[in-house]
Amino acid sequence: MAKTSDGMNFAPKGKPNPVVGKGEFVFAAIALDHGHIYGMCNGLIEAGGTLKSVYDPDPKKLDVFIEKFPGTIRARSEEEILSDKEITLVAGAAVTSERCALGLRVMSAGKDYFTDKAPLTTLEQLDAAKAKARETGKKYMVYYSERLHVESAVFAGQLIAEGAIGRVIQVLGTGPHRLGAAGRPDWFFIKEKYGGILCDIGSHQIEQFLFYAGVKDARVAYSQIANFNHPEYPELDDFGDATLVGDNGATQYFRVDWFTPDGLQMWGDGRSFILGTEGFIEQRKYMNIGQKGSGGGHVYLANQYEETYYNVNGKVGYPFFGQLILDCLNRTENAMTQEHAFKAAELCVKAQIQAVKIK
C-alpha cells in the first residue's frame, strides 16, 4: 500500500506487466535524496527491469532502500555503477540542483539517465543537458509522476488521443501537497537547491499541459509565488501559480501549494480539468473528498454523446515504464520524446525566474 500521508514517499505499485525477460534490461539507482526513487524503481521492475545495484553516500538511506528491494547490490561508489557494462540505465533522485550534474556523468559513462522531477534548476543546466544528449545520444528522461504514475492521468491521455473531447484548448491543474516539514531534509528549504515551487511541483503541471494539449512550445504569460505562512523557512515558496500560452493557442492555468490540511485523507487533492472543443474531462487523481478510502482513479467525461464517470483504479496501469525500457533498448521515443522532457524543464525554470513575489 502506497503511503498517503506525504507526496515525497508516494510510490505507486501496479500490476507487473513485463516487456522484457529477467536480465534483459539491467538498471541501477544512484542518489536517494527523494522518496520518488522508490516509485521510479517500482515502475521499472514491474515492466521487467532488473535492479542490480544502488549507491548513495548515506548508509542509512542504503539500508532502507535495500530493505525495500532485497537482493540489490550495495555499490561501494558511484563509479562502480557507472563502469558496470551490464547496466543500461541509471535512475536517480538527487538533490534537485544536483540532478543535472549526475545526469551528465551517467550519460558520459554511456548509460541512459532517468531522473526525478524537476530534472534541473537553471537554464545553464538545461543547456548542458541538451549538449550532453546530443554528444552521447543517451536519454535524459524525467519522472513526471503526476501523469506517468497516476492511472486517471494515463486514461485521460487515452481519451484525448481517441478524440473524446475534440481539440484541447485549456488545461487547468491544481497540485496541493502536504508540507510535512519535520520529515523534510534541510535542502528542501534552500531555494538554490530545490529550485522554487514552480520549478519543483510546478513541473508536473507544465508537463501535463504540453502532453494533453499537444503543445511543442509555450510562453509563460504570468507567474507568481509567495510565502504566506512559513516565516521559519524564509526561502520556501508555499504557494505558486502560473498561466501559460501554447504555440497552438491552447492555454493553461495551474496552482501549486503546501497547504494540504492534516485532516485530509491524502497528501493532496490533486485535480485536472481539461477543456476541449467537444467536451471536457475532470480527474480526481488521488481521492474523492468526504469519501474515506475512495482512493484515486476518478475520471469524469462529458462530450457530445455522453456524461460518464470512470473509476480506473487498478485497470489502466502505467505503460510509460515498459515503453521507456523498450525505447532504451531500441533507441526509439515512444514513452516520451527528449524534446518534450526538456521543454517541460525549460518552462518550469522560466516560470520560476519570471515569478512575481506577492508575499
Given for the second form:
2 protein chains.
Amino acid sequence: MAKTSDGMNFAPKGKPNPVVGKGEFVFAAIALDHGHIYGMCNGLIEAGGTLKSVYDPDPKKLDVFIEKFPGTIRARSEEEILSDKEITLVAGAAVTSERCALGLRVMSAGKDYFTDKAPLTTLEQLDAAKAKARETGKKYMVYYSERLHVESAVFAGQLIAEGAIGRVIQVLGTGPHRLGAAGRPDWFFIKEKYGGILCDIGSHQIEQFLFYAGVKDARVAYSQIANFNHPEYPELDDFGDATLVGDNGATQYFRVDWFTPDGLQMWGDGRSFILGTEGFIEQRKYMNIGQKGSGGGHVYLANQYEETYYNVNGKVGYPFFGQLILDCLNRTENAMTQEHAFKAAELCVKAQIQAVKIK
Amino acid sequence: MAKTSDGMNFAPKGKPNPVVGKGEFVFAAIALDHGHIYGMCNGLIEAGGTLKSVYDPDPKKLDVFIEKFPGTIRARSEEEILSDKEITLVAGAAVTSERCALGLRVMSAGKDYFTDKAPLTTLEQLDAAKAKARETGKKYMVYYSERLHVESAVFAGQLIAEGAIGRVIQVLGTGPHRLGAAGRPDWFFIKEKYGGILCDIGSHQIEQFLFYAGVKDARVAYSQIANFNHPEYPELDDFGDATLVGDNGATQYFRVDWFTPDGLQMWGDGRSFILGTEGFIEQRKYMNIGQKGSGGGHVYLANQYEETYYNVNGKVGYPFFGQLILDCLNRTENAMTQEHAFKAAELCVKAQIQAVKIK
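For comparison with the form predicted alone, kindly provide the form predicted in complex with another copy of the chain.
Below is the whole assembly, all chains and molecules, this chain first.
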C-alpha cells in the first residue's frame, strides 16, 4: 500500500501565534501510539507552549519524535515527567483503551491532560475521569482534530456564531478514512483497544454536532456498524453510522468508514453539511474532489441572501491551542468546557454500545 | 417568494429518441395536480409516445396543459379517456392520496398506469394496487424522477453496473427542496393528502437505494420527521430522514427537507453519495454549489485507479421512457419491475409510519 493512511502523518501547520512567552507554559508528551501526537504538540508550540520532555516505552518512537522536535528531553520514565514541577500539561496519544488510565495518573500528579481522541473507550473510564477531574480540579481535554485542527471547521463555527444560517437543525458529516492496514499497529484491529469505529473516528463527528448545534446533551437514536469487506480483520468495524437527537431538537447523522480508495488524492474526502433554518454550510475539509492538488479549507455557504465559496486555507488558523494554554494558566474554559469534552466522549461510547451489527 | 419551487416547472428536456413511430403508442393524461405531469409527458413524447387527450376537472389546469402540448384533445370526462380503446397508458399526477384510486380505475379499464411519485400513501392502497395488478396484468409504474429523469443518476447506475466502485455498501442521499409555499396548493400542507415528507420526497431516495444497491427488500431501521420552522403549516414535515438496511446488507441514509434558502441558484442542491467496496460516486444532480449557472449532471468517481469528474449534462439522456413504452407494448419489465415500484412505495410508507417526531 503506497498511499499513506491518516494518523501516521497528521500534523497540520498553522501560523505561529503565541499567547505566552518562552517558558511560560511548559508541557511534555507521554505515549506516542498514534501520530496525532505530532499535531497536538505542533498546535501547542505554535501557540507559544514549550515542549520540555517526552516519554514512551518504545525507543524507536522516541527517536522519531525527538528528530521531529529537537531539543526535547528524552525522559527515562513516565514518573520523571509526572514529578517535574515545571510541567503544566501532559499531551498523550496512547492506545485508545489506555488513554483514561494515563489521564488519571497525569491529573493525580497535579497536571492538566490533553489526550488524542477518542479520549476513552468505556463508561466506567468516563466515570473515573469525571471523578478525577472533580477531585483534582485538573483538565481532561481532548484533541478532536477534525474540528479543532481544520480551518474550514473553525470558519464554519464562526459563520454559525454570526447567524449566517439561522438556527442549526442538522449536522450531517462523513468521515471516510484510508485504511492503509500495512502501516497500522496491531492494536488498531483489536476492538477492546481501539474502541470500535463509532467511538474512534465517530468521536470527531459527535463533538462537531454538540459544538455546531449548541447541544448540551443528546440521545443516540440509532447506530449501526459493519465489517463489509475486511474478513482478515474480524474485529475491525470498516463502516459505522449513527443518528443523534439533541436536547434542543437539533439532529445529527454521521457516517464513518475505512473505504477511501487508493485513487483518491487524499486519505479521506471528509465533508460536513450543516443545515440551518436560514441556510446551510458545506465543508470539504481536506480536498475538493475532481481538482488535483486542491488542498483543504473549502467552505460553501448558501443562505437567504447569497451562495458563496470561501477558500480559508491558511487564513483562519487554529485558535483552540492558544485558548487551551490560557485556560490552563487562568483556569478558564474558553477553548472547550470539561462538560463538552466528556459529553462527546459519553455519546461516542454509547453509540458504539448501542450499535446494531448489520454485517 | 420570487424563487420558483420545484414541481411547478420540473420538466427536463432530453434528446428525442423515439422507440416507436407516430401513433404506435398512444397515451393520455388524467389529473394535473402536480407539475411533474409535464416531465412525465415530455419523457414519453421524446421516446415516441403520442399524447392524445387530457382530462382534469379544473379548466384552468387544462388550459395550461394544452398550451404546453398543442393538439391534445380536451376530454370532457375521465370516462372519455378510460373508454378510448386507442389509449394504451394513462399518465397521472393526482393529489398523492388519490393516485392509487385513479390507478385502480385506469387498470380496470384495461390500460397501464404511470403515476407521479409517491405512487400511494397507505399500505391499504398498496394492497389494492397489488391486487389490481395481479387481476388485470396491467402496470402501475411510477415516475421516480430524481433517478429516472436526472442524467447524473442514470450515469451513476451505468458506472455501478460496470463495476466501477465494486459492491455497493451504502447509498447516502440528500434531497433538499425549496418550499415556495405561496405557489403550493392547499393539499400540499395536509398530511393525509401529501402523505408526509418521507413518503413524498423520500420515495425518490428509497427507490434509488433499491436500484443502486441491488436490494430486493429492506427494513426501515430508523426514521424521524420534524417541523422545525413552519408553525403556520402544522401538518408539514419540513424535515425527515431515515436509515434503511437492505436484504443484502447494504444500507441507506437519506435526508429530505424544505429548507433550500432563497440565495441558492437552484430549488435544491440534491446530492447522492454511493459508497462501494472499491470506490465511491458523488452526484451533484442539479447544480454545483459556488459555480453560478453550473447546471446539473456533475458526477465524481473515485476508485482504486482514478479520481475523475464527469459532466454528463445532455450526454446520457433518459432511457427509462423508451423502455417503458416497449415494456407496455411487449409486456416486459426492462424499465422497472412492478415488484421494484411497489417495494419502494411500501418502504416509503413504512418509513413515514414508523417515524419518530422529534420537533
